[in-house]
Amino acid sequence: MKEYDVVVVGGGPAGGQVSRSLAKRGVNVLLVEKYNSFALNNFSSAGMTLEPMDEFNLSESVVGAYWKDLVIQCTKDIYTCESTNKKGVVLNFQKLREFLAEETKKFDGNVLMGHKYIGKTIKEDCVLVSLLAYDKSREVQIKTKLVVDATGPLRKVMYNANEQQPEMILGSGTEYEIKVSQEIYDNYKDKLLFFLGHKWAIKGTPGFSQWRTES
């Protein structure tokens, strides 16, 4: 049975920067990530500023496109914030979580990919974590003195499958990536649009969509 000082259950950005952390720092630490490549679980970006690339030391590589102008659509009006510099990116999830795991192995962490967490067991002195691999062709047991979970709003490392649950407040939206013309690719290239107000939530709930294109 391996042992690790903190397993980190979840691959996304969020597990990837705690392990990445983590490791730089020389503790002996395990992200997990359940599917065997990042390219099964890519079906998520995110715009941000350019400010985070600097405090996070992110690398160009995980940057799918930059953007100039940032465009608020509501129920009613329009609001436009134009300018002739680049403000910020759109991130490409796969290869920012490719990023963030090769980080982790480069400070001497370590990534075991297609294995999922099944469940836990607490001891007086460590937690046995139960993960089963994606193949289902075989369970592994680690030994560790902690556990992160990282699994998002699923929460499965935090509370067993049959243990209910305190709500959690979610915000939501919809991503739309669709294939256009070159002509409406130049228009909107350097574009941030977000969607708000009742026309675009479901039921008139508050919430938001990110739009954007690619060549």
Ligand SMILES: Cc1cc2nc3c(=O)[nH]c(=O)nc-3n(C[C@H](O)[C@H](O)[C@H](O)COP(=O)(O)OP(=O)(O)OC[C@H]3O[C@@H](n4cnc5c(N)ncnc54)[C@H](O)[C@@H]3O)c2cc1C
Second form
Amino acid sequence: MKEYDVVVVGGGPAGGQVSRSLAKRGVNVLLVEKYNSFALNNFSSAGMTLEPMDEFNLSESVVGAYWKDLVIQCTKDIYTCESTNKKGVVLNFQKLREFLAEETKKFDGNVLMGHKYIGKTIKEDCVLVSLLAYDKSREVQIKTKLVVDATGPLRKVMYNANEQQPEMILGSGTEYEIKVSQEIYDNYKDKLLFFLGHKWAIKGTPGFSQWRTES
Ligand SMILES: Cc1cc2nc3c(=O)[nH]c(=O)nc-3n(C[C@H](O)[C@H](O)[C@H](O)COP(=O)(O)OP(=O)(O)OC[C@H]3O[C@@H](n4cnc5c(N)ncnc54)[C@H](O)[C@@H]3O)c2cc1C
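Having gone through the form predicted alone, I am curious about the other one (the form predicted in complex with the named molecule); can you provide its structure?
First the chain shown before, then all remaining chains and molecules of the complex.
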């Protein structure tokens, strides 16, 4: 049975960064991701300012695009903040996940793709973690001192299946991937746009109505 100091379950931005930092500090860490490839859960991107690129020492390879203008498009009004310089990036989440996993390996950490966490047994001096290969061909047991739950909102490690979880505050949004003409693309390619209001989210969302009442 393989043994690690820390097993991080979930290769998202949180899990990838935790395992990368631990590996860099010389901790014997294993990062486990249920999918075989980060291309399979490439559902999201993230607009942010430039500062976190330095703060987290991120490579340029994780940048999907740079933005310089900030535009907030409400149902009726539009607010624009224009700049001549780059102000931020939109991350490519697939590249970000890949980069963090690669960095974990670069610092002598370990990455196990295509293995799904299915349960744990807590012993007096260790935790036994059970993993199932994505194609269900084999089950693996791993011994560790610490398990980190980085499975996102699923919280698979902290809570057993069917166990009552504390309620989370939920917001909702809509993500569209749209194909546009070159002319439209050129017009918007360096703008970070937020669409707010009932024109875009019909009748709003719980998050929006709460925001409206408070402000
Ligand atoms: C459709 C959608 C669009 C989004 N758009 C944006 C956006 O535009 N900008 C933005 O900032 N945020 C966006 N988000 C939110 C963003 O994706 C999350 O905040 C971020 O991914 C959270 O990171 P995380 O590492 O905590 O969890 P996750 O990214 O959810 O990562 C969890 C990882 O754990 C793995 N996993 C789960 N269960 C197991 C298991 N049993 N065993 C092993 N591995 C497991 C998953 O495959 C995944 O890789 C979006 C989310 C969604 C769902």
